[in-house]
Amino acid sequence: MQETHVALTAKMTGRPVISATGLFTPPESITNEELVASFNAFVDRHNAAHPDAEPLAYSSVEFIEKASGIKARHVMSKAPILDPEIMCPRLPERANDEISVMAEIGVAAAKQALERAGRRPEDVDAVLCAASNMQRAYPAMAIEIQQALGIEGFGFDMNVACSSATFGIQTAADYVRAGNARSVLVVSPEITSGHLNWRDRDSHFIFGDVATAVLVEDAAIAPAQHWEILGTKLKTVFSNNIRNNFGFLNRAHPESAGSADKLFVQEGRKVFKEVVPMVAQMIIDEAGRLGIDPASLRRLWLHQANAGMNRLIAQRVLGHEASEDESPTVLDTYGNTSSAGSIIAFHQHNEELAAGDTGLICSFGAGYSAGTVFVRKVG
């Protein structure tokens, strides 16, 4: 038994590293003028068609961009969204021998993540599918996207909504921790497009397409420039405020499968009241327990949902109205990008900083939930 213990304590010495990032970005954009003139045209449709039902109310650029601060987002397919008569992606069915759109745009991303940290696929351990959405139920899209590599090893999907990269963060950096791998991708393909309803006028604007990758691995096999993970906090906490009742259950109930809140649905007012102090309180308690400052941290990569929220989170944290610099945003150009969004922030906002810098990797969602990653620059 003694040597068995032993064992087992030489084999927990893992000390988890964010290796590299990547990211796959669609080619194509829709400008908030664009998607206004779609909406509005759809709104001249329906008001037309019902002259005795209450008229929908137009959309325009400055309702979006104060609302939300976005100015642009990236899709998949863009011509239906614009098309007033269909307002929704159109993806042609791929035949079950060819690779699914989410396992395509995933290995993108994740080629990129192990190009720029130098690493094969049969260097990897792991993979883990953190997304809002599945295309499927199973088999599994990590499975796919880890079949597409060469990897051998294992993979699964998880979801926790806009904290699923967060989330899987922290669950690979666990693996590496008690010695189950040494370098685990965390992939993050969202196609939020998908769950969006793009006739409702409070959230059409919201969402926009992408993937992200990261390497989390051993620091004895990491690149000798990486980021240290000093430590992580999740936290859920359940609301109905953000909701999405899509499922392989509404077959059972085909006359509600229309229903609105079969996409995306939120009581925005009610989220930013009640998630703002939450995330802030517990970016501050986590750093309190891992003896961080929070006015020190160099840079906060916050989640990309609301200008508006991201300034008040900041400013809780570090004390004072966060720069540019301090709390960078790729909401503008990426739209809301659910798990994706902090990951996207870290991966276009972080080559400058110092050795010695540290920083949080922070999400926040539906759920509730919440994850914190608090990251140093090491070389």
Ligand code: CO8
Contents of the next structure:
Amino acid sequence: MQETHVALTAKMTGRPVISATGLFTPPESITNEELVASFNAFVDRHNAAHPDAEPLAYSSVEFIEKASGIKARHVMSKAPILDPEIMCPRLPERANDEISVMAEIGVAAAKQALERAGRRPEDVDAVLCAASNMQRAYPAMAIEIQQALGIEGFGFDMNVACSSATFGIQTAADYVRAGNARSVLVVSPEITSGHLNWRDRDSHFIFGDVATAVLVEDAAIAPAQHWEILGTKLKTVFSNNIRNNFGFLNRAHPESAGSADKLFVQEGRKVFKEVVPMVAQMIIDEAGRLGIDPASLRRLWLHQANAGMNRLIAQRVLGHEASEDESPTVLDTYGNTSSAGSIIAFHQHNEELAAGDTGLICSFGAGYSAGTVFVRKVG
Ligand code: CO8
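Output block for the form predicted in complex with octanoyl-coenzyme A (CO8), input the form predicted alone:
So here's everything in the complex, that chain up top.
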């Protein structure tokens, strides 16, 4: 700790780095087999209760794994999700003087990042809570996380769906570049199970819950081993192909408040077809701008939505089919965790790389939105 404190008096460089990351994984997990058994029980009940309607079709374990690469997902509230009478998470309401659920799991991930960097909370300048869904309108989740950790300075929330974390990293990096902060926590608590329609055969298998944290700092105060941020790039293009109409104005139309479009809906095929070329080109262009040969990238930590999408993007970027070592996947055990996916992949698969190795953290998703963070290992 003493060493860190001394380092904090150093002259700032304005060069942002990733000092450490943290991960909170909910203890409960649902396998495809459990999920499909529950879904099919719901289908049986629904069809028996609506004999004159078009019958609903079964889901299948084989389809899920083949179409997505997902084998299981962690969740915050397993039993009610699997109960065919309920099929959504049921998290007990908490009083205002208790920490909220999103803040709690965000704090758990953030504490791990701080501990790994040897950083004291009082030496952090800002907290960004960057996630697909916020538990409430205000006060900001980031401010509650800031308070729970004992951080001075400021915090705010940002939502760019699956790209929230990379947009958060660029925002934090820009604070460091401008000299407005030395140390910024980007926290992504993703409780996606709350906005997933567990009764929708096309998407009921996609998402999982998790929280990640990324500590972005000025190189002058970073621990000896860190990842230099070589460049960041963000892109958004409006699309209705991934959409969720839940919002505070829905209460004006109570008759539609429970309709399916108030949960996650998508045109999965269109997303696949449109996003793969957009993201591959963005990575190649940005690598060119930074003077990096895309084929030389040691590792790609890609957004974890679909194994096929990642295979195609990695192939276009590297010029050959990527190995698991070049483009690791966490989809099989975590599912799609929205903005946290590429950060989990980075968190779990960066330590064995050598000093000087260059890699890419990349997100893509609703908006459309995409973000690239090129990094090089130091120390
Ligand atoms: N079991 C068995 N069969 C099925 C099932 C199922 N569960 N679902 C569909 N099928 C059938 C269909 O009926 C269809 O049959 P047919 O050919 O006879 O019509 C066949 O399987 C093929 O269906 P699809 O075309 O839908 O299947 P795909 O091969 O396209 O795979 C995927 C579906 C996996 C969804 C794929 O399209 C995909 O991954 N696309 C990309 C999606 C993506 O990346 N989305 C990003 C969204 S995430 C994001 O931005 C964050 C949003 C915020 C998150 C918040 C919270 C919840």
